[in-house]
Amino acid sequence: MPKTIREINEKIKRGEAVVVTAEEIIDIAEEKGVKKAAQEVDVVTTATFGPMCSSGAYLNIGHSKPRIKLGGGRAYLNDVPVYTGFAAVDILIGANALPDDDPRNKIHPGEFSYGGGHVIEELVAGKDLKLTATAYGTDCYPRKKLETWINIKDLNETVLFNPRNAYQNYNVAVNLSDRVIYTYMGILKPKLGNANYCSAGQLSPLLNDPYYKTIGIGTRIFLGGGVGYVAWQGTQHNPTAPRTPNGVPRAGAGTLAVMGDLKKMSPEWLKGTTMTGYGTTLTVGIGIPIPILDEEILTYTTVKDEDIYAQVIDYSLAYPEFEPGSLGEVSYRELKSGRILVQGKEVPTGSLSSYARAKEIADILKNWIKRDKFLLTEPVQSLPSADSGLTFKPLKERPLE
């Protein structure tokens, strides 16, 4: 008999809910069968921990005396530029932001030792950050310069807002050229010297809910060590990606826009990250509970690494030139074995995301729910599915006249 989220929450409050991780449910379903497992299990926790470039934070710093209007001016946190265009004292810092004097890739490969992702980690860690700003001055906001230290505990609002996280599957990156290349998928050695991937596979949230049956706008989640929410579908959300018979996308598909209170998060689960030759980013920990409402949803959560396939893409030419085509398809079981076969060659693999840390998050979320510290939410709106008409389209370039 189908369950409801309300019924599951009542069981959580009574301490009676059966909660397991996406790794544990595989063995349970094999032992007891899908029907019985769906009756007994109430929640399956999923997780991922990896670099997620489309991440950032918006802050309200409060008004100075005299007042200053940062909007239209320039501002920096620890010499990393922040966006000021929202209002007088609302600022936004992105994970990819770099100091003005960073040499970037002028000396290739660039080191990118410090950027927006590192600022966010230090902010969450409670460190003092240097805020410097200049403004043009108005009658109501006369101040033109501000130099001060700020700390997260003194700020009004500090919100992590990530427009694109928790990708539903992704490419496996290789390099067919005869030179080392530096990418957001890490350093790729020449002539198929290595293959990098970035997903928790069978633990990953959207791979356990391939058709977005339970994860939607308003879903409460583990975010950066605290509680967050799914705010919208993420940018580049592409539900029309080709799928296997069990619904798993065979390439990058769904994404999530997520947000939460930075003051309740932890630097353990938000890490400023350097990608040599590419830039800076933020490694983010996300955990999402899946309510087991019926057998169909339970079946999706039993997905295994051997059921999940990713495309092998050449990042030396095909990816940068936006050319279609794949060098082949490999399972996450193969990827996690340490070697895959590409064009007849054995290629060593490496993961940019941490499966071990994802397991930690899934366990933490499981314990929160079992101890009645985390209730589930009913999504207010589903994520766009394949029949929604939404797809990811490339830029349509039009010459300037």
Contents of the next structure:
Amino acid sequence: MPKTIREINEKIKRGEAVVVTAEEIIDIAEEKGVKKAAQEVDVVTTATFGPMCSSGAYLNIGHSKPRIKLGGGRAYLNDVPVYTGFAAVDILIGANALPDDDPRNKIHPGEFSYGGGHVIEELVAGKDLKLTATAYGTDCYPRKKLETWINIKDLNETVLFNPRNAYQNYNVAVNLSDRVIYTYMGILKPKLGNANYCSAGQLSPLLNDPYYKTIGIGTRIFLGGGVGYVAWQGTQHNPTAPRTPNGVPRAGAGTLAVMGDLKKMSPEWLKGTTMTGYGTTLTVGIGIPIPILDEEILTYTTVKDEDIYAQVIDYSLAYPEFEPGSLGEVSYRELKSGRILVQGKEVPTGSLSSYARAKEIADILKNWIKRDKFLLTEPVQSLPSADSGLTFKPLKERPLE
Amino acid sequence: MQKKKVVLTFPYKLINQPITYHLIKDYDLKVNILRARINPREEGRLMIEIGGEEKSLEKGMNYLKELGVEVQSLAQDIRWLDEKCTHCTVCIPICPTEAIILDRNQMIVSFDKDKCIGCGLCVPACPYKAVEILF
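Okay, that's the form predicted on its own, but what's the structure of the form predicted together with its partner chain?
Now the full complex is given, and it begins with the chain already shown.
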């Protein structure tokens, strides 16, 4: 008998909902069978905690006296430039932003010790941030200069808005060249010295709902330690990526745009991140509940690391040159074992996404739901799925003359 | 046979002295140099693993102290900041001595100071600056 989200929410309110993590459901379904497990379990919690570069926050800092219009001017938080193209006192900070005087990769590999991701972590941690701004001045906004400390508790809206998070699967990065390379997938040692991957595998949200049957626009989620929402499909959403017979994409596919109130979040689950030789980013904790509406949905949540495959990509040539071609396919079980076989060579593996932390998030969300602190939502609209025909297009460059 | 990893700090006046030679030749100690540098304060710093008979090791250490060489354990120069580690595991294939350990059941990372040779390869590899080498 299929369940509805409303019925599950009633059970949550009565404290009777059966909630388990995407790791726990594997054994439960194996033991009880899919039919019984689907009847008994109401919610499966999924999670991920990894660097997500397309992350940022917008803040309304309040009006100064006299007023200043930052729009069209320049502004910085702790010397990191923020975007000022929105009205008078709305600013947007991106995780990758760097101070103007950061040497970047002038001496390669650059350190990238502080950037937008770190500013967001410090803001959430309640630290004072230095705001400096210059503007051109108007009759209604006469002020041209602003220098002040700001603190999250005094600001108006403070919203984490991440255009692309929670990638459904991702590449395994290796380096075939004979020099060390510094990438967003970490430091890659020459001649297949290491292989880095970035997914929570069997715990990852979109790998447990491969066709986005329950996760959609409006889905309430754990975001950065607080509560957030799926705002839209993420950028580069690519539901038509190749899939295994169980529906799981074999490469990067779906993504989510997410948002939530930064004031309710915690620096434990939003971490400023440094990728040597690449830049700064933000590591984001996301947890998504999957309502077990029927056996089909339950079956998707029983996906195991050994059923999820990722493509091994050479980041010394194939990735930067945007050349097609994978060096092979490996499962997350192999990746987590510590060694994979690439071109006949045993390559040690490392992950950028923390499985241990993802597990913690899945547990926290499970407890929120069990204690009636978090109700499930019906998506307002579904995300484009495998049948949408939507693909991730490359840039078509056209000469200017 | 005893072994330990130490950091030696030489004052300016000792920079030109062949102290490692004396440790090997006069005290019959095995010295494995892990790192060496002269810092801007013109102090020499040497990170070594040193081993030998208990008595010889004691005598060697006394020799260093009498000369005015400061000896401290390597552990003081290397800090593993547990509160910063997110247990992502990206450092695991980088560490050459398996000083960074991964419990593959829990996917939890820990650090074995005794195995660390202070090479510093993990420092730029860690996205969260969870390792500090003060050397």
